[in-house]
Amino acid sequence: MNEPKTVAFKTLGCRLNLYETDALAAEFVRKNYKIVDFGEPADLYVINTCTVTNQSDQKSRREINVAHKANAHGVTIVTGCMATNYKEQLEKNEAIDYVVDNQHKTSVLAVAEAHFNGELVDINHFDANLFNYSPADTTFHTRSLIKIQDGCDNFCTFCIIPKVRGRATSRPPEDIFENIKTVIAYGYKEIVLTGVNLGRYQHGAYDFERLTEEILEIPGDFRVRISSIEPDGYSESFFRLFNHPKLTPHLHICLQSGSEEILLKMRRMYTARFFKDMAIKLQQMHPGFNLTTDIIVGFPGETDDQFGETLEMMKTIGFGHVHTFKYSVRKGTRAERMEGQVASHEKTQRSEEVRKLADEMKLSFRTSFIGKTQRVLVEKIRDDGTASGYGEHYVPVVIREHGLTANTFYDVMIEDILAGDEPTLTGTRVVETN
């Protein structure tokens, strides 16, 4: 009997890529492939790339080299956003056998099977479909990611995503509902709705609010988390959904800048005033809500005063976490041609200021949970026998109890914070809820 072929996966970038890799990996397992760690010798390497920044491109190239060094005779398939953005260039790389763009990513298994069967492979002969992924029964994560949307129509001046992901497209709601019911039957306790621009979901009579509302009514013991979203289009009507016990009180809404002038240059679809009012309203409606965000520093033309407006916005809102990015030029974007490029050392200094303030806010936010209860989904049993996972507010928690079970909900009384680069809540007095 032939030994099963081995396959290794590497994913870079967003949760949409994570979802797609999970789905692809599950398909390979069903075809009797054996998954091995990336960097080990394998018959096949699948690298799902990101191209959102220059650093993302560099990381993707490094992983291609890692695969080639692990087994120069293995087959390497490069897919994802970098594969779309630099398709012709990557096809000249001798370390890569196949370059599969985002439109054909669902065909990665078919490409591999055709290769191992000795067939001539033309990527364009395979079906182009953004949503033709089967529900994954086995994934690399405790949570089940659910892709509901792809592409973006906003065309921010700094962003390459519309070029590599295409125009906004929404998945049919009945497919989403069926996907969720299937993964719940597989035993998943948390689902994460993901896409490029979730708030722009629109399919027939369903917008994102109606879709989310009906997802929350699906029977089962699970909770729903919303992945990164844009701030345009949200209202009190949508925010009321967080009264539902299944919807976790956390949103990652991308601010990017607290300056009205910089947001205009970025061609963002909202104002700083709108974002601030929205955030304050959300926090008033749901005290203790975890609002996290992205901020870009050093956008072309950003002055010290405009950067100061971003810091003031952060202080006013009090984010639970901030992802900070130093602006980098992306070829093919309008910002590439803008005047007033900020010096590298200035971007580094501003980035450090944002990080310092963000760390202070994060510690303050997490300290507020001491003496309160979090419903924690255990993701890992640690080496010392205790457990770790995330509470409903998407804050990491270590449970100082032994004998707990992974993929199980527990109510945890938070008693302290473990010091470190990532302040982690910890507590005991566990009450099993299911």
The other form holds:
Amino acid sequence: MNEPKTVAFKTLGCRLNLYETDALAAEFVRKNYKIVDFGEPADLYVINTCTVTNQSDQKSRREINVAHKANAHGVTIVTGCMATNYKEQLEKNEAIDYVVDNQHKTSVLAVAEAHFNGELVDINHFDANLFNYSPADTTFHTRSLIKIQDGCDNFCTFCIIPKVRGRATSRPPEDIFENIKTVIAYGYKEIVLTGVNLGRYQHGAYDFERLTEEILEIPGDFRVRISSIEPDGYSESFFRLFNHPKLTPHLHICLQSGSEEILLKMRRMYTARFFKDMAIKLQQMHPGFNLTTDIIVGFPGETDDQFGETLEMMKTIGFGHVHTFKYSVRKGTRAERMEGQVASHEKTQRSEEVRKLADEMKLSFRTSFIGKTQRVLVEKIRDDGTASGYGEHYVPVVIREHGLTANTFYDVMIEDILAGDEPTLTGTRVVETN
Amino acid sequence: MQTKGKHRLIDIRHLTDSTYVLQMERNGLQFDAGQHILLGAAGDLNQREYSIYSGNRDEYLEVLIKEVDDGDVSKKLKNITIGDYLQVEGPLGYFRLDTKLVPDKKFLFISSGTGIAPFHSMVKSHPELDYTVLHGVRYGYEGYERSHYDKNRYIQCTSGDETGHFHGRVTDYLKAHPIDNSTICYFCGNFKMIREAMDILEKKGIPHHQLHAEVYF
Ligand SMILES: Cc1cc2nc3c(=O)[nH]c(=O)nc-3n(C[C@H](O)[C@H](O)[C@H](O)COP(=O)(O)OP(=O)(O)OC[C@H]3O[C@@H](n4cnc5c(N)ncnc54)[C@H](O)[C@@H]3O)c2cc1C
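Form predicted together with its partner chain, following the form predicted on its own:
Below is the whole assembly, all chains and molecules, this chain first.
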């Protein structure tokens, strides 16, 4: 019998990419490929790239080189957003065998199989389909990511996503329900709804609220998390869904800036005032809610005062985590043609200020859990025998006990916090629930 | 339903030296008034967003464009010949009327320059609309096809001459006039005008969920 072929995956960027790599990896396993660590010699490398910032482009290029160094004779398939944005340029790179754009990403296995069969491969002859991934039974994570939507029609002036992910498209609800039931049957205890612009989910009579509501009614012992969402596209009544015990009290809503003027220049679909009112309402309805966000510093024309408004907004709302991006020019976007590009050192300084404030807020938010319970889904058993995972608020927790089982829920009394870059709660079990 | 395809140019109307209307085949494209399309000359990779100017019952599709001095697409589109093809993708965007509110509410449309385009479409698509259009331009001759609006509902604000209904910017007009707090307000044009106008209206007590903006640049 032939030795199974080896394949190594690398994912850069967003949750959607993670989902898509998981799904691809599972397909390769079903076809008898053996997955090896990225950087080890492999017959095939699949790099799922990102292009959201300059840095993402650089990282993606670095990983292509890593693959080439690990096995210059291996086959390298580059897919994802950078592959879509710079297709022609990458096709000239001799370290890359196939550049598969997002439209054809579901065909990565078929491309590999055709190659190994000695066929001539033309990517455009494969099906273009955004949702044709089968549910993954084994993934690189404890959580099962579920893709419900792709693309975006917002055309924010800084953003390359509409170009590389295309227009907003929603997956049919029946497919989503089926996918979720399947992964629950595989044993997943947490599912994460994933897409580019979830709030704009629309399929027939289903909007995002109705879809989520029906997902929560699927029977089983699992919880539902919503990945990153834009502030527009859903109404306040959506927040009542967080009363449901299966929906975790955490949302990553992208603010981007606290300045009204910068938000308008970004063509965001909301005002700073709207965002603040919405955040406060959410926190009042669900005390302790973990609201996390993205912030872009150094958008063209951003003055010190406007940056100050962002810091003020952060303080008023008190985010549990902030992901900071230094604005970087993306070719073909409207912001590329704007005047007043901010100097690089200024962006670095602003991003440092955001980071410092964000770290303080994170520590204070997480400290507030001491003396409270968290329902922790154990992701792994650590080397010292204790267990780690995430509580429902998406805060990392170490359970200082031995003999616990991964992929199991435990109610944990939070007793302390371990400071550090990623402040981690620690505690002991209250009652075993499984 | 979004489509992507080639639409033949039927007519071009030059309203001023720099501003023109492109009329093209509709090819069944369905849209809500206020939405925009991505438009470019067929075969040109550069495309830009343009609000749909025509009404949703018109047989054709129209856009209102101002040629921008250092611009690329707005210049190229001005020189396109009747019968040539345009690349159109859309409709796109969420700038549209909440049609449930149309029967009972007053609408205030605040625009600068070609930012009047989506309101032209809204007015044409909803003849029953109780609206006022505020149109900010430099000179009176920039009242692009003002006869298409009910003359009692179109207010031109001219900042460069005194030929408009109001001499000054739209923001000066808003400061100087009372506005009913239940009015639904839409803004379209450059971000500075929108920012100032929103501020004025918020200070006048109009709840921010009644304010909707489409930023061109
Ligand atoms: C959603 C949306 C809808 C739009 N609808 C319209 C429309 O209906 N009609 C229209 O003329 N434009 C509209 N625009 C602007 C349009 O997309 C282009 O930016 C504009 O035509 C200039 O394109 P360009 O390639 O020639 O120059 P660009 O490189 O795009 O712009 C160069 C500069 O011109 C200025 N500018 C851009 N648009 C205008 C304008 N309309 N008037 C005066 N100065 C401008 C800006 O300072 C910009 O930085 C819209 C923009 C958006 C985002």
